[in-house]
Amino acid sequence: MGKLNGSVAVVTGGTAGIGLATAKRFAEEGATVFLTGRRQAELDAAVKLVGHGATGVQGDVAKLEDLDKLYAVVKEKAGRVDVLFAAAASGGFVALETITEEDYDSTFGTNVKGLIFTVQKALPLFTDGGSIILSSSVVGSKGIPSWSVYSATKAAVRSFARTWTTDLKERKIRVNAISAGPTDTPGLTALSRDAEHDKQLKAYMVGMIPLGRLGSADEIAKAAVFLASSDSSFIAGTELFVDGGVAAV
């Protein structure tokens, strides 16, 4: 029997990177998934991936009718949620004196504000006792040039699962963020310009961290399960670092 059999899960971001992998481990473990991503043929692709019956809704998180036609989905078909992974995200390198408008409300739009009615567009579903897991990353604890942007949403990620944890203590919802570390991940490599950029970018990235190589993105889909699933029932608005030692040292 898997950690999460019969379960209801929802994954935003499932068609690429920790996203996918943690869809794709939830479905492993016998949860019942939906998952989201904002373009049909890659979710499309992702579903076929996940399998076990996963429903995809195609959507972005920082439109809130789009978050509104999730849901009803998942109460459809599925009536309930007991276990949300907030994972979608964008973001990327740009240094202070060139950052915009643009930069920021696309950043914060998805990252802060796609989060957060996320979350509370679920809870009219939410089982008591349930599993919310936000994606932050070691970014928000750490000053990462030509980051700041991003770092700063990660920050406010980290914070609310401190503060939801309280706000839902009456129907034990337990609420934890999970910070990654450098991922080998398709968003990885996209912020890079070209193949030589890449290599050096991820030769930077691995001379920070003490394990000595990139994390991959089972091994943040594996923790995720832990958070999802009873053995971490004691565990509320913590921050679970899964870096290689990046944040610790």
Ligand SMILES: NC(=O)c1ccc[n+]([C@@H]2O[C@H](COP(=O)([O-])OP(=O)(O)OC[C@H]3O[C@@H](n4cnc5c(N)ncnc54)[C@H](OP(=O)(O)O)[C@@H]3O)[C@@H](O)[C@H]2O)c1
The other form holds:
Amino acid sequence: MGKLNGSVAVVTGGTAGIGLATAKRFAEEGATVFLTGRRQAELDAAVKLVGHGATGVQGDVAKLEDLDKLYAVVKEKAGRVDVLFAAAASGGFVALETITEEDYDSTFGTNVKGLIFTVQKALPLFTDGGSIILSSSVVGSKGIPSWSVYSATKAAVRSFARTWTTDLKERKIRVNAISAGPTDTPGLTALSRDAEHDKQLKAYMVGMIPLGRLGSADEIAKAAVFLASSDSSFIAGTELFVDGGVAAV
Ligand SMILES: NC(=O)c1ccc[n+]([C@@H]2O[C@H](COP(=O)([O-])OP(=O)(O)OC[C@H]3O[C@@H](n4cnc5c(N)ncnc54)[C@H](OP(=O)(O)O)[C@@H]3O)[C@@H](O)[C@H]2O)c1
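Now the other one: the form predicted together with the ligand, given that the block above is the form predicted on its own.
Once more the chain from above appears, this time first in line as the rest of the complex follows.
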């Protein structure tokens, strides 16, 4: 028997990396999964990989009309949401001196604005007692050079987990954040300009991690299953670090 049998789960940014691994785990645990991403071809491939009757809904979380479209499909096909994993995010390294308005708008637009409305627009469909999991990051608690804009968005996400826990307490909806450490995903690789930079950056990150390696997307997905399921029934408003110990040292 799966840990999410009979649940309806939405995963934004479900076509690659941590979101895709989580959509896959959710489906294997018995959930009916809806996943999103902006690129249609990647979405189609992800839906195939996740299997178990998963549905893909193309869209950008930063566009409110796309979120309306997502939840209209969920409403029509499933009628409710029990679990939401808000994983869609973007943002790279930008030195303080060179941050542009565009960097700010696009990173906060996806990671903060997009996440707020991903949650807000799910609420009319949300089951009381359900679970909302927000994708934060260890960088929300760290001071990694040239990562201020992205890191600040993740600190905002961590804060939402706390505030929304009280906002939604009457409905017993649990809101938690997962803060992954450096995790081997296409998104991590995309931070580098070339293969040599990728090697150096990953070696630098591994050097910060007490467990001495990058995480895998599936290791984060397993934590998301824990927060989605009744195994975490008394956990609310927390930030769960899944990071090989990097935030603690
Ligand atoms: N990898 C790490 O080291 C790490 C560490 C800590 C936290 N995290 C967090 O974990 C989450 C997943 O990271 P990842 O590394 O797995 O990312 P990834 O490999 O870059 O995958 C990102 C996913 O989000 C989708 N996406 C991006 N922007 C979107 C938008 N505006 N609207 C809808 N979908 C969007 C992408 O598809 P499209 O491009 O097709 O839209 C893709 O499916 C993020 O919240 C990230 O901040 C990652």
